[in-house]
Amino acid sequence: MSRPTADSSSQYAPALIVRQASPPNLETPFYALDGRITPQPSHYVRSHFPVPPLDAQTWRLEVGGGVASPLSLSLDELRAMPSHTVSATMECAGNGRVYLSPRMPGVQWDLGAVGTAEWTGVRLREVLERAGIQDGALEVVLEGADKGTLTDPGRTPGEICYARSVPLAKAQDDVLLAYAMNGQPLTPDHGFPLRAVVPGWYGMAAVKWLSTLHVTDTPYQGFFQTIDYSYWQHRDGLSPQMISMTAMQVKAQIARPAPHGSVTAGRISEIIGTAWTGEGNITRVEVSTDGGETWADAEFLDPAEPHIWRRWRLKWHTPQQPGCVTLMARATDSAGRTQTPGHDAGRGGYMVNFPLPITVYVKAEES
């Protein structure tokens, strides 16, 4: 359902789909895909705990742990540092969960827990340079001001804050501490006054309402690093190991025709969508109009750029006879990774990147 347009909810775009009202988990109707950048009111919202009431004048970013000079930075002090703007696609790790069978626990996202925005802020590495990183540093823990308790997928040890870590190499590369989105200050739902943006990684790494940076010389083992947002992986010939989620998987999605939408028989229609990958660039998108039996190459509408999706389209001669058809899309990236059929059970309800079946109804031409 769409969020009602009462005064109490006027901060939301009317088209956003409510997957959970409190805390707010709101999905973009993916069929409305238009430009390459998702407007802030239309960008999906993922929240684990209630939105914390923060004041820009009193808020501080505390930087500590393995640093030479602990810092307490105000928003004005961060804004006074050199600013950078990056375009990045962000996908919730559970996007597409509704397509899994059997049904998996968690927010039942369809196609719209993904979006692309222009983020403005300061480089994490520049903040760390100001603090001075001590020898032996391994990771940077990003902690938000939001907090609460959970019982699924595991029970939290009382009230905890949302926190994730990034390896020092990633922290010193392209991680941004963003205070603006598409040229406007962050809204409370999107992490005001400061959030992390981790290009190429799933959205769980983009900690909102950022309050603390903690440099550590040991691997962080917090709830959202191990109990949640982790998956089983076979490697080194050993029994399955639990791995923390990081980079997004290669993926293409169909925006139009929308799932369970309709087209007219015997016409030329367009299939439109986007594709993205966590590392590298999208180099190919193929589309099937017969449930995966045959595939045709789509045409790109955007240049290949790292960390940002490419829109694509395919002209489709719709069937002459009415009925149901299954559309699918699959992408390949510059590292040669291609979407393969079926979901890896070791991922649980996360990292859904098999070609999703989109059912479309072909209707008879009106006389």
The other form holds:
Protein chains: 2
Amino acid sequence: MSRPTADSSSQYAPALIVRQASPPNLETPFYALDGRITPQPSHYVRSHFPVPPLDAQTWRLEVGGGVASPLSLSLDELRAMPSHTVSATMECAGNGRVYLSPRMPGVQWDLGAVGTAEWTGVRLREVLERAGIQDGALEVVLEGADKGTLTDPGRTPGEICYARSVPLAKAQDDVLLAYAMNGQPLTPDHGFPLRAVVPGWYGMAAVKWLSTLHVTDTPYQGFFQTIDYSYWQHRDGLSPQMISMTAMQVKAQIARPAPHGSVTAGRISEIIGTAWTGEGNITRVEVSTDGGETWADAEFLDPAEPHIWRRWRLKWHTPQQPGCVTLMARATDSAGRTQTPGHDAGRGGYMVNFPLPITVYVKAEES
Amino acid sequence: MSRPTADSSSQYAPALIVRQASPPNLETPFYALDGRITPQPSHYVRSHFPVPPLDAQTWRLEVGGGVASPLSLSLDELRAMPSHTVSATMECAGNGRVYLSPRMPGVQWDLGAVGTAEWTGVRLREVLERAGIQDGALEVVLEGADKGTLTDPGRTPGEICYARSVPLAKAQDDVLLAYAMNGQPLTPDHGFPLRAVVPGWYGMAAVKWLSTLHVTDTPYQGFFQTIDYSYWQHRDGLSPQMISMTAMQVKAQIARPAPHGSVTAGRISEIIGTAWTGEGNITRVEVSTDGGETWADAEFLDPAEPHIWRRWRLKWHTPQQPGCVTLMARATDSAGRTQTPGHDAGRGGYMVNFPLPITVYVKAEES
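Now show me the form predicted together with a further copy of the same chain; what you just gave was the form predicted alone.
Entire complex below, previous chain first.
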């Protein structure tokens, strides 16, 4: 298997699947998985509001709230700061939604709302150090320049921008403010001129078109932190509570054979895919070719590293008889987390990480 | 005007208006306002789930979470503790919803989802002192024995009990765990054997059929604290945030003439009502008999006291000509808060405290 690096990303870039044209919600054809890095033209795009037309010359990042010195930084000023590059797998919290029954509201993502890129930018930590965080700071709210109006039953917050917060500890750890993706400036779809990258977290945290960083001393309770991108979970022995989504769940996905694709009976074939987790490393991937009855360990193609997926493969002796088989993959991470059957209704259309059944047709050998 | 006390509550008790039979959601006929205390049979009832069948002999109040000594208290044990009686006005957060346009989801309350009662029970503070609160405590979650299953778009918390939290400061101030209302044991509809009374707060905080007190060190994010009984509000210059409802808004209501009632032309009539606020006292009530063009000060019938409504009245020289007039009342409290026209869309069907237009027909003098 070839392993193209970011530099070769323009060589082969299968077209995106259009789930929604406007605003752009575009899915990677996951079956075309090749290198560990997803070429930018193939990387999934998730948008909540129309792409804001931002001008690199007039755009500023405002830094305010509980800071000693509010800042207003130009793109040139940010580029003049020390740059860092991190490789990170980013999965939309709704990835795999199409596998849910009954159907859940939202974009009907198949397997391709996940990708891996090399992001370059400045550490959020270093921007916060320049502004000087005041005592009592709890979170950093990341606001995008994209705006729109949403309602939830019986009430509306009015016109809102897309915004999410990260706890101060995460903000000071590894959050990146990225101006480049796979060595190229961000495209408008990916958040030009600046977006957040929150390693290990679902993509909803990676706010695009960043306009404002706001340090708060209370938990941020915006629309995309409560009504959207949250789930119900029992805690403290109490009735379920609304929890804002953060780290990605451990998950393996089969890229090839593609769902509803075909293989030839009585041959040696290959099952190939990736696996990732929000915290720690992927330590094991198992594959079932009989709908979950028996499992075999896959072989890794990449080293174990945090925040970036590991590709894996398994040799498969396809059945002698034509018919239909169900493939499944499940991953385990260094904290012992693994994938279990069934989807918790409290997650709604999000955090889909049960082992997905991939139906494949075994066709007779061509005569 | 007669001022019956709690003792006389059984003398005159107009029947409740059934907004929903099961679970019971019953409205006071507000036009029948008489004493400062609402007789128990006339006091509005708000239920989210079926009334749980509780037995005074086997029922216990469990006190747990961040406490030194978890408790399990019987009704007799609670009754043996020092008792306190507080008069408190309680308004359902959805009171007046029928005046909203467009129509908002939920029970279509008119003016009568508000009432005032004398509640007797033990201070929450004293129960917490017996259990011993641990360091770091932030809130007390009040759970009821009433249960059911609710969904919000695309997800469900599963079966939940009705529950709300109060911050520790409020819990240690004036929250009462009441076993009696107007001198009589609670009826099942009103939360037998024990309910919370949270003076100055909307009724959703006054959890009925109390089963558990749970001290937490994180903000409680249950269904009735987030999806229900919250509103959108700008804060810190950020996009609107979801705020859990707490204190009642300042508000005056006209009891008589009743909405769509009639008065006789060219007579001296009386406009009468009540006014309340969540914090502080009511200091002024103004009444308009011309749809809000001009206002006249009403006279108070009760002293200014916190947490309990003040009745007021105004002599009214009714118009000489038959026709239709719009009455309005607006209150101001000791913090200078007053009622303003218009309803904030971020409140949805809740916290309706604009001056409500009461249409009254002026009929010709009978010949």
